[in-house]
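Just the one chain here, laid out as structure tokens, in the form predicted alone.
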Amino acid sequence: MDNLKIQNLHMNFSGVKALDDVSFKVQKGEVFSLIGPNGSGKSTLFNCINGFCIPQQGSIKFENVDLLKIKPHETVKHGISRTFQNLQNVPYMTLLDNVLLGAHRRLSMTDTFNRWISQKEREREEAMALEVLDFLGIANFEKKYLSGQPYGIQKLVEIARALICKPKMILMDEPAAGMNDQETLEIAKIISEIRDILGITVLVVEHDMNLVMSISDRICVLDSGKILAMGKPVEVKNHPEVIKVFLGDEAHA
């Protein structure tokens, strides 16, 4: 069953083709990775899915919802959340309050008002946040201020904020960026558990090939806005053009 369906996407910036007739489907409950060099169109594609960019041609549908006809902030209401390469955390707030910011994205103005006047609603949301923090292994940090926390924990808070809104699909933009080898292994485990335990579809943009090959059900390779190859990790790893352009000797390591 398809979660996300992208058809014939074209996106131009001042005559430069960022996306050139891109089409693919992401199936429910899979980890689908996008790889490619800088400027290949990965981030542009994410921004089109989120509504931050509007393509000149093509369609993007998520469970039959036309994402190009809704506002960017409405995507979360339809089950899509996102993490960013550059952390979007608030350093002077606690880990718990940073995560709760994600819960507010799915609330109406009435819900937000009720939250501030209702202790019961506040407790319910805090319980949800603590559950997510526990899932990520950082529940003991909930009352600590984010400022001064290790980079790895700040990354996990970013993921927690995306998970608290209970998405059907999460877009993860370079989740291992800036992490050491041990932290990257932990992120790989978490991504697999998001799929296997929470049942959430994961769409990943990542440069770490070892991570991509270890977590992905399928991989799409972009080059200058076009799809160069797509398939299971072993298929992409052994694709002649992928080896030549992207992986080089790493493919045989």
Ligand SMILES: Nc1ncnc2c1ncn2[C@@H]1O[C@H](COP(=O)(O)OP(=O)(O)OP(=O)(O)O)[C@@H](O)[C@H]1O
Second form
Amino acid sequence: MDNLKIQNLHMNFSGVKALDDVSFKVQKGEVFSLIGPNGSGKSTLFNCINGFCIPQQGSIKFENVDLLKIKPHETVKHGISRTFQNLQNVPYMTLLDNVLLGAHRRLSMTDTFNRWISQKEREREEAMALEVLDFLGIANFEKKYLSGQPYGIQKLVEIARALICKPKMILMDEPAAGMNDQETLEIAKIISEIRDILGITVLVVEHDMNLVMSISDRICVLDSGKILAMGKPVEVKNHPEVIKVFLGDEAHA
Ligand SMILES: Nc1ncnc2c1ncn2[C@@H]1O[C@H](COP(=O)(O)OP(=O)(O)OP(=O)(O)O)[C@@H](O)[C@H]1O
Ligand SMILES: [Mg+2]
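Show the same protein again, this time as the form predicted together with the ligand rather than the form predicted alone.
First the chain shown before, then all remaining chains and molecules of the complex.
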């Protein structure tokens, strides 16, 4: 079953074609990766999906909802959440509070005006946040301030914040960037578990080829905003254009 359907997407920034006629579908429960050289349009594609960028042409549908007709903050309501290429954490807050920032209902007017509901809601959300932190293996850190925590933990907090709203699909922009080998292995396991245990469709942008090849059901390769290749890891890895353009020797590693 198709979860996400992107058709003929064009996104220009003052003459720069960040996305040039991009079309693909992602199925429910897939781990779908976007790879490509720097500036090839990967983050722009994520920005179009969650409404930060408005493409000049094309359509994006998620479970029949036209994502181009809704506001960025409404994408969560429709089951889409994301993590960012650059950390969006608040260092002087605890891990728990950083995760709670993702609990969308906290922003609702009802809760603001009815403090007794807020208290109950806060307890419910804290329990959910702890569950998510536990799932990610960092539940014991919840009262620590984020400032000074290892980068690997900070990246997990980003993921936790995206998971607390119980998305149907998560967009992860370079989840392993800046991580050491051990942390990268851990991220690979977590991405697989997000799909296998939580049943969430995963879109990943990543430069780490070993990670991408090990976790993806399918991979889409972007080059200068165009789709260069798409398919299973083994197909993409052996695609002559992909090897020529940017995988180079890594493809045969
Ligand atoms: N908000 C913006 N304003 C102007 N140009 C932009 C904007 N966002 C992206 N671009 C341009 O669009 C192109 C694609 O950028 P994008 O950030 O999507 O690439 P990327 O594939 O995510 O690269 P990286 O691997 O370095 O993160 C680049 O030429 C970039 O400079
Ligand atoms: Mg990017």
